[in-house]
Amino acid sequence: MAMPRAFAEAQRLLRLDKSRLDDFVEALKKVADVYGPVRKGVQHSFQLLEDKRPELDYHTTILPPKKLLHEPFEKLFSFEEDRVEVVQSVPKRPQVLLGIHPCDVHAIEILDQVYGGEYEDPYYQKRREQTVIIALNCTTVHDNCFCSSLGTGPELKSGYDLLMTDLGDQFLVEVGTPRGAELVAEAGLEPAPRVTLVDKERRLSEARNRLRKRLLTQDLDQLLKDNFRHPVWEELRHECLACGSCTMVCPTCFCYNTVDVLNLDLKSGWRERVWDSCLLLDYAQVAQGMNFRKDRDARIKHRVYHKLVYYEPQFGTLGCVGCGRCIDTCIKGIDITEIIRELRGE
């Protein structure tokens, strides 16, 4: 199939001067709702850019941008006596996710398999179809990032409509899809010389060399299978608080619970689905109060095995993208890379 002319013309590299970033965002707002990283206290959060300016020099966000595709709280339908009203979750306008890091783009690709496989999730799919991804390569890294160990950063190779790289006083912009080509055509970005690719690769190489954490993936599946009864799990049973924070900030976790909320009149209410966590005590509780993961070590072990063993046979990839959010958010400082190092005897 021949590519549209706009896409073919936009195959050349483009530049966006940082002084024109606001103009670029305003051009995007004309055709879509634009979400980007903005400061929230000392951290950052993906928010709708109404009167806010994106801060693209951020390290990571509190919650991953998956929250805009799979909402933490999502109403499915409301009811009042014998009347039921299904909630339509289709966005009224397309949404642009601006400044997503490579690890989070890889996470969205994993969720595309989870929610678009044999049992397709219509709520996720409708949002995903309306979503444009403008990714941002990482030229700076955070202390807890280990994306290079998993091949999920700091550079991105695919999965984007547009890809930006910070080159100091400007962004290099690369087009990935016809939809991305239409956006840059509307914004009127200027061509960039191919020599900018040299600057891009230098900055990405420097970022890769600054990564401190590593997670060795060689024979990882067998390592975990051989160490199911390792003493580290007993240690973690006493250390982990089972608060679920690590799973709530994980960009690839997809579990949810379905809850019915009844109003005080006992005649009306709604059904919603909410994010859930395998670290919580009642997650594995079944009929008659039985719980097949009642012990805390069983729950934290399940989380690690799910990310590093169980994902691959099902989705062809590990379930961890090395964003480091679980390390950032754990108040006890539990580090999944250190768990693996201990299993390896390091």
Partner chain sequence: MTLINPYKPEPAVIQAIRSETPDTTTYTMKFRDLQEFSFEPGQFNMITLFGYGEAPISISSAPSEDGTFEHTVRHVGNVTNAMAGLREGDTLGVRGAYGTGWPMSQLEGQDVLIIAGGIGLAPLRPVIQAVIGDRRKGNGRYGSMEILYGARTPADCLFKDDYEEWRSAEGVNLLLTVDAVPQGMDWEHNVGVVTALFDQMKSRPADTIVLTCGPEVMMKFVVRGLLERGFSPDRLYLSLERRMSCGVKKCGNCQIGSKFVCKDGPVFAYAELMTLSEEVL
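To complete the pair, please output the form predicted together with the partner chain; the form predicted on its own was given just before.
Since only the chain itself is given, any partners or molecules it might have are not part of what comes next.
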């Protein structure tokens, strides 16, 4: 596709003074629903920025931005007896995801594969089309991040409309797409000198050095195939509570269950899909109680193998982006990087 003139001529490197962040967000709000990280208790959450200010120095969010593309509860259609009407709660205006980290952008690219393919998911696809990604490189990292092992951070190389990097008193803003160019033109950002790229590189390299966790991916496929009966799984059978929290906060988990909900007339209602979890007991259960993953070790093992082995043949990529949310959230402190270290005999 040929670049529109507006984009070809636009500056690719721009700067945004932190003092002008509110103005920038206000300009975005004129053309889109803007979602960004806001404080929720001691954590952060992606919320619609109505009267709230985004806190772009956040570490991570409770739920990944997936919730804005593949909703936790989503009506698929409504019905009245045998008449079916498709429901699509697609936002009328574009939605801007402001300040999402490189790992989460990579995760969205994986979900694009999951919801694409032979049977495209119209609910995801329509919402995705309406979505503008203003990503934020990670100049700070937190204890459970291991993106550098998976090549998904702390720096983002593609997959953004706009990419921000915190340079202290200002953000560097890089333009990735014509849609991004339109937005910065709207907001009137100033050009940044090329030398700011040096500052960016330095800050990202420092962030990379501060990452403590590793998940070594070399020969991971073979390692896991060879260790399907490793004692670590037996230990996890007793350790894991099978609560499913790790799957709820995972930016690449996509499983769902469907439920029919009836109105009080008992004739009309709707079908909705609800996030499901392979950690839950009834996930692989069929009629008459036959359960193909009855034991907890089988379920957590399936999750680990799915992320690190099965995504590759299914979608051409690893299923983990190193965001660390599953480690943050596990009340038993189960850590996927520790599992792999144990399998490697470290």
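Residue numbers count along the first chain shown, from 1. Nothing here was measured: the structure is a model prediction, and the numbers come from that model. Superpose the two forms; the largest set of C-alphas matching within 1.5 Å is the rigid core.
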TODO: Kindly check if the Cα atom of Cys255 is displaced 2 angstroms or more between the two forms relative to the superposed rigid core.
DONE: no
Open item on the list: Taking 2 Å as the cut-off, check whether the CA of Leu266 shifts that much or more between the two forms after a rigid core fit.
Closed with: yes
